[in-house]
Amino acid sequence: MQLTFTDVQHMNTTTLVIGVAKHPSEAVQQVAAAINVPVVDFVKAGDVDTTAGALTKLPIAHDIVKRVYAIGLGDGKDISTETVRNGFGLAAKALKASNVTIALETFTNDVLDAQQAAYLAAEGLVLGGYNVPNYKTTSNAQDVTLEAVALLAEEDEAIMESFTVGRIYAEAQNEARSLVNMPPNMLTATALADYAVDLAAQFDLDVEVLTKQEITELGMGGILAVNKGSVEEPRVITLKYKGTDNWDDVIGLVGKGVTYDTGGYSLKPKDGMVGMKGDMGGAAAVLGAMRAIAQLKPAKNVVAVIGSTDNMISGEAIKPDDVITMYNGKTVEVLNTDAEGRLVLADAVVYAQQQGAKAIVDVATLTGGVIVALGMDKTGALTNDDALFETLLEASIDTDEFVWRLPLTENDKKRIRKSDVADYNNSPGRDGHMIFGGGFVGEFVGDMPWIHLDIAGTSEAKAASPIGQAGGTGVMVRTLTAFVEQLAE
């Protein structure tokens, strides 16, 4: 997306987008002005709806801007990110342009400055331009790129980083919703590690991609127990992103890359099958914070271990009472084969240890337990750490991810360590389903400072929203990006 700067009297588009506040701005009257459309009486007459982040198409005869979209600012004095990111995500969806004028200054008052309305315009247009990939034949769909933009504001070198910020965050989280939305059939185990050794060849960042044959010799037995019944291979796949001349001071990044959940024996019911193959939702978040972060190029050394496979039903599968070791030769008793995800991720994370992590962050659509427990809208965490979980916590407010601690207590890690027969069981019982699912992969954590993400609920929206479409929604990859961020300074 190509950025330049103009002036009102150089604008060369046909579509402008101006911030429009209950009392418009003097920024709004002297754009207005100059291309001869009343805004305030708009406003006055009730023909522009002011409401935050509402957005309404203005009638004008300008001899080059034809279109004016106008987004609603509320009072206009506490113009949030959400409403800016969102009202430009209304945006997107309604231009069908190649080329944008935005009004940058009407988008500004004492707490919002240029810089962050220029990122913020980037985030919006990018995300709520994305569309769904689909696999039709036929489609009437005319989609217009959005290719260019100019800002309506003196050139300014502050600005036009942000803007590029801005973008690169959205792009990443699009990627990340593109995995996610991809069918199971195609987005297997093998063919996600082939798009991270493409992305790494992109974006200069190392990459390992272990075979099963190797898993198999290093021991994984928690990823090889999930991949019994599958004729999909396994995968554990490694990033490397060096931000610093010497590999220490590591922070690791681990997401659950299960490309599609049966249940396993623990079978799903129909229903709840349906969308499994979104299940892979962290890994397609550490694969999208891995593009944004190989980009910005924080100072900060960063590792992303992948775990990878199906989980499917067999002759060979792994049934309930079966007792698995893992990667750390601890042992396992299988209650639910359904509770797959916290096999992968355990000999993930100890993997990210030995490439020399020295803090981890784990991301999965883990249970739905996080859901029953705080609803669709916000991703559930665990930590060991409160000074690293408060670094993520400010990431996450300034993306606007909502994130909600739970507690994990010394009773809670009584009953994942419970069984006859094993070290640990996988699944202790419902109630505090996330808490456990968590709560298992912290075990093989040990005292490294730690944070886990569940995003079962987040990873996948059911109906469109203003930066998005019903489907994948590429949750965390902003905060985790905005986090590395944060760490290197």
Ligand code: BES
Given for the second form:
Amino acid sequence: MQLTFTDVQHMNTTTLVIGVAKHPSEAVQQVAAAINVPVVDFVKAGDVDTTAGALTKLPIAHDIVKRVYAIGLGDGKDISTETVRNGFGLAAKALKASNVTIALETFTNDVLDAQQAAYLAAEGLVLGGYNVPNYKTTSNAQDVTLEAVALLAEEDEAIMESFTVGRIYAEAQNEARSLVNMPPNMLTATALADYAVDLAAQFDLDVEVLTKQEITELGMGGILAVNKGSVEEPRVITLKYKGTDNWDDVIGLVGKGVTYDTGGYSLKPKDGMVGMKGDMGGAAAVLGAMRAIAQLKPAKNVVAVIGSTDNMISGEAIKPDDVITMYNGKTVEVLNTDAEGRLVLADAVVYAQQQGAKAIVDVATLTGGVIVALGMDKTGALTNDDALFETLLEASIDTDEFVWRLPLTENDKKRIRKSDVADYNNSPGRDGHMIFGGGFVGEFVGDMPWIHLDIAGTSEAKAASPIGQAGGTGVMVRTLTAFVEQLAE
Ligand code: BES
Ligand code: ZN
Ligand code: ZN
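Instead of the form predicted alone shown above, give the structure for the form predicted in complex with the ligand, please.
All chains and molecules follow, beginning with the one already shown.
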């Protein structure tokens, strides 16, 4: 719903959200006058925290508007996208109103227009209003929905559209979060494939699911090797989004869908194993992006391929020293069964190429090495194509998801290719090993333009943030979606 300033007297709202800088803007003063609340006086008295992204509930009692929340905009000059998104994320957690009005113009200035503000408000509210699904028998937490949100802004179709786009991005990210948060006994490879089939039906995507028998017949030795110790069947999930009339110029999004990583016989220590339900974060990011892409309908063809299995132990499981034959016919000496993600991805990228991909982005919780290198808040990247990477980097900057590129040198490749008994080894060493993980996948991509994203650090958050609880973050959903939208331009 959209309202204009003059509607404020009659607006059917109990709660108003405004953006307030250190020196309140013209728009704030107008709204303040319309609702008869002395916002400027509150600011002067220090009753409003105008720090960028801070949230204050104003001390008012009023007939029309029962509550006013102020999101701090700092000095009001460089209003960053993160400030607005985070502010609304906090607001989502605080709002208990049945309906909410956003005074959109109070968030705009020369660097941030009403469309952007609408997009960020929707994104922040949906992300901040997300609750981790749980299995408590007494739980009653509810996600924030946007049905009751009205925008107080100029009459403008484009603004409402932006609001919807923000909502699509954030809902897709929340879906990815929920997948990451799901317990591994519930989210098996089969269950993940079922999810993808439902997603395809809901949003009109093409879907194909390969069973263990089909994967065996095709000879996807990497995925089968990782799956060998499991009683759960593996799956290879393919989704296609057709954005143009011809199936050419296809971008491939490939995700690691390891539903649980025990490490296999190169067993993880008990403390390092907890949390490995999240080892399908790459798959979740890809599925989330496909969900958003299917709704936003960019003019770009996309194929998503997810290799999914758990990495378990049994009398049949692979062992260090095994030599396996991959889908593309190359052989790999398995030095570490815990370096399983690259084996799964290597087969998946080859399959994506067969499905028409002309460039590939793979996303994976691949190595602890990326956490050592970059910390928990930066996604690590490798690439063989500067121009493609530039586009992805821009998308990541636009969506405030930090991505940092590491080098992949000939010397690194030499070490991946070093084995006395096979074409490759899957674990050349622990020095700079994020590069070996991604570099291994790159060997199977070949010369095709390619970007590798290691989200081992960013896929899960240890603590809550303004736009999320602890747990799955759904990282890279926004970047991948914006990336595909940019490729379509
Ligand atoms: N799934 C892990 C990587 C991981 C670590 C994800 C921490 C999330 C948080 C991956 O399969 C793995 O075990 N990698 C090994 C590679 C090593 C054996 C070369 C690692 O990072 O230690
Ligand atoms: Zn592992
Ligand atoms: Zn893993």
